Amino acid sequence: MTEISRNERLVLLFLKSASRKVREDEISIDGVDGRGIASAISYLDRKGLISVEKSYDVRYEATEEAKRYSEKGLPEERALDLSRDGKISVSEIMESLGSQEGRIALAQLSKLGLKPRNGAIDIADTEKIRKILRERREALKSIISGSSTDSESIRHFLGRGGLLREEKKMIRIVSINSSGFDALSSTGDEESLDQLTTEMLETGSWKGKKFRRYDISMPVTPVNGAYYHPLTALIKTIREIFFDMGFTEMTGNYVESSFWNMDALFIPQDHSARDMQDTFYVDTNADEKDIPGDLEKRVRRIHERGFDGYKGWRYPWSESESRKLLLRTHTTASTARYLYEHNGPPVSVFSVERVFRHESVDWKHLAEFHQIEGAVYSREVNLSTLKWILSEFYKKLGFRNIKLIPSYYPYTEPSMDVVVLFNGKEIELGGSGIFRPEVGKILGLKAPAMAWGLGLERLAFLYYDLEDIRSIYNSDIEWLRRFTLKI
């Protein structure tokens, strides 16, 4: 005979009650949670007592990025709006809309058929795309308020990626079987009780009580243990393979003077990276003990006037400038304090911290993010060097191709990027470079130096395979689980 507990039995009076198919949501039951109800079920399942169907509910959740364009309108849309005499300048969408914008609407109203040429995308005739973009938007309100279901639609903003987020459930469709039928009337009328308590022993009112018998070889629900964070786990892994290449770690701080983190790497400071658009700023100034006096006279020299052949920005440097208070947007500011702390090579050093960029939000970029920072200051480095330690922890991490390009830093020279290939697409995870001879200089460093700065946010999105950068931010336990190691 098989034995059932309170809770199966209960759930199997139900679904003898309904003599139908049911689904796992319908079914309630008096001083049985859901909890309950579910585990049930598991339960009957196992042992063959119920027949049980499996199907998924499919929500879209809509992104903040796709409730701002439901209410000011899609980025073609607005581009759409800029027209003067029949034509739209792309350099207008561009400054209109800001890079990240203006490149989406170009690319969706070229999908339209309004392609740029020598500069500008003519639109002498465009109802009938103004049409297509009004019941587009229309469509989007709708499936963010949860009353549409259009799949054309649906498909069409997943597809533009970061606007959709798709969450499947699934429901279990349960119904008694021949089985079941044959426990209910074994147990007969008098329900078996599944534990002892302290009342009953108290009062005696155990005694003459049917109780049920506990198969020890029923198998249970795993226990999970405690388990890292995706990004942590990744953050392990990069750690340990710097410890094995002889690397030490550093720490750096968040909020971080204009004089670390831009004029010590000679960055002048009419350079765009200090505009208000693309970097967070304090509303305070930097101690005068946070910048060393002969450090600073070093710093004015070689950024107006250079030294030794090298020209300077040949501009006048503004000490209240180098003052200024920000969120760091690079981890190099914390290299650049360790060399001038540390100025005897040789010296290998790494962090893996975050820094703050005044960034659009999207599927491939982020406003807080975390940069792995690394640098090497020896008389041995040279650019071979560089590649080899990059080619090198990329092989570590499962990645074997990646790209090298030659690129472009004030404080780097020479500079590269490093790129990689994923579904299709080159996708550029950081930069690197020999530190100039100007920071060398301004550092008082006695032989070359490289740096890198990488991206781990975007190692993820590759490292995890995932759609949208945001989502290694997720908080959904079962996602989490599928994406982390145990301790």
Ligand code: PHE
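Numbering follows the first chain given and starts at 1. For clarity, every value in this text was computed on a predicted model and none was experimentally measured. Between two forms, the rigid core is the largest collection of C-alphas that superpose within 1.5 Å. What changes on going to the form predicted together with phenylalanine:
E467 shows a C-alpha shift below 2 Å between these two forms [criterion: core-superposed Cα displacement of 2 Å]. The rigid-core alignment places the CA of S258 less than 2 Å apart between these two forms. Relative to the superposed rigid core, I176 undergoes a CA displacement of at least 2 Å between these two forms.
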Contents of the next structure:
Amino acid sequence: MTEISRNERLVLLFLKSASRKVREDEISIDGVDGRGIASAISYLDRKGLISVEKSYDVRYEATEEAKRYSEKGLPEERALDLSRDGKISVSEIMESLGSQEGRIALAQLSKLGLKPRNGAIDIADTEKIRKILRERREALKSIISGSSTDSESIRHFLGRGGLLREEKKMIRIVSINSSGFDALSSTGDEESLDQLTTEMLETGSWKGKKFRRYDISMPVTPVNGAYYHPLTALIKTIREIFFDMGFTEMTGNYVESSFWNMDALFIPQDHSARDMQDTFYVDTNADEKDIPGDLEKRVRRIHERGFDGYKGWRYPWSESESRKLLLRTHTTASTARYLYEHNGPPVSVFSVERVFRHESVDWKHLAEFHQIEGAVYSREVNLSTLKWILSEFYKKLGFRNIKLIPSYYPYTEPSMDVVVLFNGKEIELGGSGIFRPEVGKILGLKAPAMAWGLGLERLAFLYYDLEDIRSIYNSDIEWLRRFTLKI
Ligand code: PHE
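Can you swap the form predicted alone for the form predicted together with phenylalanine?
The next block holds the full complex; its first chain is the one shown before.
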């Protein structure tokens, strides 16, 4: 037997006594509001107890502009009122109505046969036109007040654009069917109750009452739940790829010393990347304790004089320059710290973290972005293993056609950039290389180490097929909803 609620029963009774098709908004039941009725109708429909047809009510809502016209007069009416000596000049219309309404007025008047000649409109005989315009304004007023559905005027104003908004509302037309009659007779007159109240429990009046059973098989409308942001989803995928390959995740600081961001990586102190043009500096300096004294000595020695036949950069290294704090420009700063602080080989480590650069933002550049950093410190490290890891990583994300091209970084030799072909252009995804012996010496490495730093947003932009890297951060709700990777 189909269980029905009190509201459903009342709606069925209403339909029974109406004994015809009824518009949803015609149903009125004491003590049940419109929402209660609408939801009862939906349930009765799903239970197959009523027949439902859909029809659409179209209403026209006037915009602010239409309301203004109905009070002040239509632009074409106001233009006609400017006439002097049987003429109105175009420039006067534009001046008095402003260029936007002036243009509308001219277009409407010309449709009525009043076209400007030599910069003016001749309006010798315009009584008829004035009458048309008066009627037009009256029609607009009655559309606004909702008292007119004159289709010709509605078409006119819709065609002008910006004056009327069409509002379509779905109305259900319902009638009780034979299953509905059966349901009514089988539930009898006695209502089954929807709710058990505290009062019923206290007084015991629930005893002997009939309660409606929950129907847990009823379909419910799915709600828009929480999803990962596409970028977060991609980070998750990337982290899983590295975890699967046996990597450990590291974290670093947004604010870093020049020492770890540059000096420890053997970047000379006059290198252009240190420039204010490229790097955001912080006003304060790093704490002395932050940079181990013996390491500082080693960095000075290797920058100034090198070691074992490596010549160094041959300039006086400045301690105060290395203490300057900055917003890290690359996550290779974390790699340097990590390799210095951890024993190995072997070490394989990665991070997906934010970096900052003084860049002008455009379709493929951001000033704040993430790098997919990784490093392997092992006797197995060589150019082939580096190529293999990078291709393997991109392959797992679906990019088979990456290219590795020779490049230069002050801390790696050889160095390679990763590029992909995209819309006929080569897009650079990041850099990589095998650390130079000088870096190995500074960090105290006993075997070769390789590293890479790849742009996350550039990758996301290709992965999600975007036209502009900035759209990742635009929070366009439609775009976000397309990615339904559940949390
Ligand atoms: N740190 C480099 C960059 O930000 C990338 C890189 C990382 C290059 C590791 C070589 C080795 O562009």
